[in-house]
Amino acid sequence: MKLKDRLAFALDVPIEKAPDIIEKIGGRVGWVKMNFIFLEAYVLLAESGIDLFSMIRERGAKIWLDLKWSDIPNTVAGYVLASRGLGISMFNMHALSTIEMMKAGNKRAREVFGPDNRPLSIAISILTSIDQDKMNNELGIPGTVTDVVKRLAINAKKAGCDGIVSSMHEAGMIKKTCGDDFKVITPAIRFLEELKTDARDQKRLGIPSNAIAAGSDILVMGSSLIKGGVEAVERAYAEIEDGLKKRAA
């Protein structure tokens, strides 16, 4: 996997913000994760004039489209039908649904963009914002974090997915049971000074190198990106760069 490619963006902004970000930092890194700034980015800035997504590619990023969806089989084969024409190169799906479901995601993602040029394709595993605790007395799943994360993993495998995304804690653990192949994207990733004073609604966090080393793929960032800049992006990188030396060590 080339180094640029190891970082993916969240263009956590509002929507007025997004063109001058995308303009400072959108060639520097390898992805632009849109969730929520996807469907703002058509209904305000496409009425400007201003077309987000191939700024972000024209800048040599790719698209990350993070809409996270979970339905019955044949309404999230219709989404990833309607996403096509958009230009993406990853989008995800609950891995907390069925196999069914995401073989299906899978399934009309080959019909539609061909199997060799469709966009990777992600499960979500337990969100980062949730902990042990929320995860066995609010939402009732009993065991452990990296027990369900391993599960889901498996499944998400099953389905055909390319990866999961799965906090740094539980990387090492997929990459065993799913082999090198098996993407893990990590989200939560966030500078030593800023763990716990920017941890906002987070709980499992790592920074890059740590997460890197641990065995994720590809880091996602956004809050310290956003603060920092370029320069923020280049510290990324160089922690990019140390986690693999220690991986490889």
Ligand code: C5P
Contents of the next structure:
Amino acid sequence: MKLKDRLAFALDVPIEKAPDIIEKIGGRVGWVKMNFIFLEAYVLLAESGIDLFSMIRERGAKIWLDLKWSDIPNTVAGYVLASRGLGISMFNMHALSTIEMMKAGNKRAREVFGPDNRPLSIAISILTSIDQDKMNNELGIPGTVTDVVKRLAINAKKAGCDGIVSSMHEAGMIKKTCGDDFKVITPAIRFLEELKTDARDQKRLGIPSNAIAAGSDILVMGSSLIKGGVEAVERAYAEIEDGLKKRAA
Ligand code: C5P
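Now show me the form predicted in complex with cytidine-5'-monophosphate, since the one above was the form predicted alone.
Okay, now the whole complex, with that chain kicking things off.
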């Protein structure tokens, strides 16, 4: 895996700031992850002709459509079909919404994009904004987060997904359970000095080098890179390289 592809930039900014930040960072990361901004980017294109999608691709980054689909199987298959003209290289679906749903999305992706050209299909496990207390007592899901993520990863693999999103704390277990080819993608990443002061919504956090050392393939970083710009991107890659060394040692 190329070093560049190990970092996904979460483009979580107001739409008017997006062109500038893509200009600065877009060429330096492997992935640009778009959620709410994906929708706004169409309005921007229609109203002002500014094409964020082309800007991202021209700088060599791939687009990850992060809409975390969760619905009945046929509707999720419909989302996959509807995304065929968007030039995306990754989409994701909630593993909690069943193997049948993920299978329906993956089947439609193979049909629509072709088995060799399809975007990566990634499952979402327990969100990193949820800790064990919330999972057990609010959502009523018993067990540890690790056990639940393990089950969801096995299900995602059975359904034909290419990998799963989890916190760094489950990364090693997922690799052991599902094999090295099954991708682990990890958000809730902060630089060390931000862990306590800048967690925001996140509950199950980690730093870049530890996440990579634990087995994560791709790190997702939003706020830290938005705040720190090019310097923060360079630091993230340096820490990723450290993590790879630690993993190999
Ligand atoms: O700012 P921060 O680095 O915390 O941004 C994390 C990004 O990762 C957000 O875009 C959020 O939607 C996404 N995310 C995710 N899966 C999770 C938690 C966060 O894709 N489990």
